[in-house]
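Form predicted alone, single chain, as structure tokens, below.
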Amino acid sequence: MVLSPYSALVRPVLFRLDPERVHELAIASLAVAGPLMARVAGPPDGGGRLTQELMGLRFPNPVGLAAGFDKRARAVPAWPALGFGFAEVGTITAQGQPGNPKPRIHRLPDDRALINRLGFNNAGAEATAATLARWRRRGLLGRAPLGINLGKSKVTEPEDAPADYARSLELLWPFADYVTVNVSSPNTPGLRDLQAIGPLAGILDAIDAVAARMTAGRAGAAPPVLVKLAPDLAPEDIDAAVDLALERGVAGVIVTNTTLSREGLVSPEQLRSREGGLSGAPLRERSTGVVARVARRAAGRLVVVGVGGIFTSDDAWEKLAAGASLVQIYTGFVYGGPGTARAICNGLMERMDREGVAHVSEIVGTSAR
């Protein structure tokens, strides 16, 4: 295998230096970058054979940013011009919060893997809704899908979270192409208990309220809403939460967050004794278990969003046939570069070729048929 010169030449370099301090280096070098990269590139859509609708939304390219990767949206105009069909902020809480303890990311080369325990560090909605505003007035924004991951601020009680999300997506409506309501984080304490049907159900009331309030006597949709689920549930919890999502016209689910699972790890045990969620190829396999198994459950009626191990264009075709419409990565991008989200297109474009697939959509679900 031919190295790019990122992986070869740029990344051995990065991976000495401190895992959060390069990131936040990118962060900052994109958010002085990216309104200039934005009018110069924008993502491939492989002359409209990578181009879905779904959700009443138009994805250049199946390939998205997840969530935790631009946590203060101070990149976004940066994301098209990567490449990124899509790109999803956060996860933003209503109070702004600094997170855990540093350090809190961990690279794990060996497994091509991080283990993180960040615990939602951001500014905040209200801050972060400026952020968006200013790229707004800038021309900056609408290149392509913008999602909002939403999550439950800390200091706020579990029997708190309906109204601490519906605060944050009533800030950050105005910018939301679509919301993500994440209750499967392994780093904030209690969260993944909302994940059960009695909490989620209630946060979904408290969203259904707030679209119905911003909605009322105005033209236009509110926006689709989706849930990101761990890999760790079990199958019927996994089953129960899809039946919620159909039964409350959710829009999608994003499969799957971080593990707390160490099974199957090769690196030094002071790196697989690292607290928080792993991410990267060990959760390759887990994740499109379980994204077959919600396709399946779903039946076509929910946008399945896949994620977890996605590193080249085979792994993301292995997503998509299993069920998936849309990719997201992180751990990918922080190990292949810049170039990921482009090479990862080109490379579903060359076996589309090779296999004679007219068009992207035509992937999905191939593998359970």
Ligand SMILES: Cc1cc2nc3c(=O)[nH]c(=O)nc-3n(C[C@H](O)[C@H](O)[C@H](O)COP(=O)(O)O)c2cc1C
The other form holds:
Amino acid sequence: MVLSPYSALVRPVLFRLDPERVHELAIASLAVAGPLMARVAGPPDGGGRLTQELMGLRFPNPVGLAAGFDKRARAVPAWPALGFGFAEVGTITAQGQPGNPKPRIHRLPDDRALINRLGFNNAGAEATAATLARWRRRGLLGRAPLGINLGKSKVTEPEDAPADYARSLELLWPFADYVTVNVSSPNTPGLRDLQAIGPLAGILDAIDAVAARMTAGRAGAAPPVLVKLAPDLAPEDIDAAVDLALERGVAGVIVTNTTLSREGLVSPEQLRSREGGLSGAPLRERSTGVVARVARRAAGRLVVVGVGGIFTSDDAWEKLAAGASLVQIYTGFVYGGPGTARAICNGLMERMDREGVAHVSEIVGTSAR
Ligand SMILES: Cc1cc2nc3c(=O)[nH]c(=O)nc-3n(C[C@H](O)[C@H](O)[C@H](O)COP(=O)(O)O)c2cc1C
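How about the form predicted in complex with the named molecule, since we already have the form predicted alone?
Below: every chain and molecule of the assembly, starting with the one above.
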């Protein structure tokens, strides 16, 4: 494999520093450079061959930034400029919160993985809405769809979760091209229990109520809602969540979040045993399996977003072929650097040419047929 200049020269330096410090540096730089970058570059669309209309939105290409990288929406203009076809900010909770004590992100380079237990450190819905309002005033929103990923504040009791999600949605409503209900992060105690049908239905009810209030007597539709699931659900629980999503008119499912599994890791025990969610290469197959299961069950009635262990265009292709219409990356971006989204788009185009595929949508579901 040929190493990019980032992987050969920059990554070895950055990987000597504390992961969260590097992340902060990256976000701070992109917060400053993003508006300039947005003037000179936008997301590639492969001359229209990578562009899809889904859920009433136009995605210039299928490669998105996964939730968790830009939790405070500080670098929103940078993502399309780096080639992303969409970006998801958050997780955002109704109340700002500091998250878990540091250190809380660990690299497992031998496994091309990360383990994190950040615990939804974020500025809260009101402050994030103010940041997004500033980007809008400067004309820096709208280059590519923006997803708003919502979670439950740590201090909120599980039975009050619906009100927490609803409060955040009200505040962030004007900026959401789509909304993700995150019930799958392993680092907020009890959050993943909200994936069960009863609690999830309660949250979706509360979101519907906000949508009804916000659209009453006004032009414009409510943003599509997606649900983000964990890879560790039992197969029948995945099916139940998909059935509920279908019943409730949810637009899509994002699969998957990080895993608590440590299967197949080669990193030393002292790294493997860190607490938190595992992401990156060891998650790839597991999340592709969930994509295939969800796609089969939904049979074209939900948009499936595939995320987990995508580093290359072949990894992205695998998720699309399993039934995802869109993909997202986080750990692959940390390991691959700023050129990753563009490289994946280029790689998809090259393989489409090689295999005689005219449009990216033709890849979707091909391995399931
Ligand atoms: C450091 C870190 C923080 C994350 N924070 C969030 C988050 O706040 N909300 C969320 O829905 N997912 C979060 N994720 C999960 C990613 O969005 C993604 O689902 C997961 O990492 C699998 O993709 P990957 O293998 O490309 O990293 C986080 C992942 C990492 C590594």
